[in-house]
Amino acid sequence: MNQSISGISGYDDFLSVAKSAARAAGDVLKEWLGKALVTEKSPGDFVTQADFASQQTIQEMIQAAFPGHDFLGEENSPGGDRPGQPIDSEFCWVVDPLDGTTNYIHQLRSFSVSIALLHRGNIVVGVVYDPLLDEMYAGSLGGGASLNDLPISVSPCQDINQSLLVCSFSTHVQEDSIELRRFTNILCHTRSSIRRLGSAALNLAYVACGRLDGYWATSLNLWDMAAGTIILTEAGGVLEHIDSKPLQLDDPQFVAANNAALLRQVSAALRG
């Protein structure tokens, strides 16, 4: 297969792959739908043998296809908070293969399945899949970025009086944390239009095809949160640190929007 990375057309065979191989855990999931053991990894923390079963998968398919790409999935991660190589190495898959397990453990329709490809600790690949819906979210750097192959960007939306904005919290959220206040700053300025969704890979997703406006996260892992990234970004949305410098992806925390301005006025509710 063409590994060339020179233009937009060489990121075609990743895109085939990439896609192929979320169709196809996408209906593992399906399968195992309602009928998964359930374990928890830490408290709060649960995985199932969907997880695993979806993870192996894809593993198998895209190792196949590439066999000198180095691979790094949620469910064999190296432990902790954050992973550890092979990110910065060549070309590095980071898939996770059910993103929403929480979702799916109670059977709420919106998980998915995520992986990207990063060369040499860029992203320039991202799928974003949601099997119940049908909905094939693809992005590549420079190559714009689509829902079931047909181009998306995102919404218009500049003021955030009138925008729609998703978060995620932690599984462990203390009464007094800067996650609590974070929110309580920000739900005067919307309306109390504000989500929590479930899946951090289709909240990106949604902000990228204009359904949500904007969305702030502290607490992921970059499985969760690379392959909606470049869909994103591909779109015409923004992202930065949650500190507003740039976003780094062994940190990432992040505010993420349609444009910059509104950007600029959620990371200023955010603060307060």
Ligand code: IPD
The other form holds:
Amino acid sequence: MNQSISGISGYDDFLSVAKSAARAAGDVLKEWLGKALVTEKSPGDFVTQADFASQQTIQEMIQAAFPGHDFLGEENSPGGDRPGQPIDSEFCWVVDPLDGTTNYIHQLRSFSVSIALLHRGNIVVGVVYDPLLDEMYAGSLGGGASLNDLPISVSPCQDINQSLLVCSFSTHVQEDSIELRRFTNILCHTRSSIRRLGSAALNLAYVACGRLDGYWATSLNLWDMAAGTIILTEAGGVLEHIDSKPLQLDDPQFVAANNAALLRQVSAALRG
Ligand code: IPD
Ligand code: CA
Ligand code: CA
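We have the form predicted on its own; now please give the form predicted together with the ligand.
Every chain and every other molecule in the complex is listed next, the one we just looked at coming first.
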């Protein structure tokens, strides 16, 4: 086993299993597209047969390769929306088997598989796979970031008024909420263009490869952002907690950007 943990070099074996599992899960998602039965977990929060089938595929492959590792997948997490996450365990795989379920249900062709490995609470490996475009984003701690095995890096944009940003909203946005105020602040007081695309994992991957310049989100779970986070930081990007303190994996509200200069401008614009 080629592990950088305990002094062995590289995360290649973990990355390789993560990529294989993501590809296999992507095949499952393609098979079920347009056919999967949809149910509602809670009002406005949908899940399909494909989410479960994808997770089962990933879980079986990861547990076969690494039987001693913990596994946290969105579709079997205990405790509902924000479960106690075993992120401090020795090794824990954190998986979103289908990120962008709403897009998937509508056959809007933007969704992904997201697989991360945490080692004692630190994200060390991440892959985000778009099965329809056959785009595999990957990153590992100290090993750089890639798209289909070619190195990627963030955009050079330094000016919010020339930036393309993306954001995620919670399922039920409240009137007069801070979430809405942040959006109004940035929309009304900058000339940045803002998108909402429907897959948090892809949003981070797109900032990593320079298609987007920044991203903010306040309603995510760890499985939405863990893989994208290591891909982004390895591509040269930065993230911090939305309250301008260090990123916290147990409270994954953040601003992400291609560089510190843009991150400061986005954070300031959100504050208004
Ligand atoms: C959702 C997507 C969406 C984000 C939501 C997530 P799901 O994940 O990432 O972009 O706005 O907060 O829950 O439910 O499709 O896995
Ligand atoms: Ca998700
Ligand atoms: Ca999901």
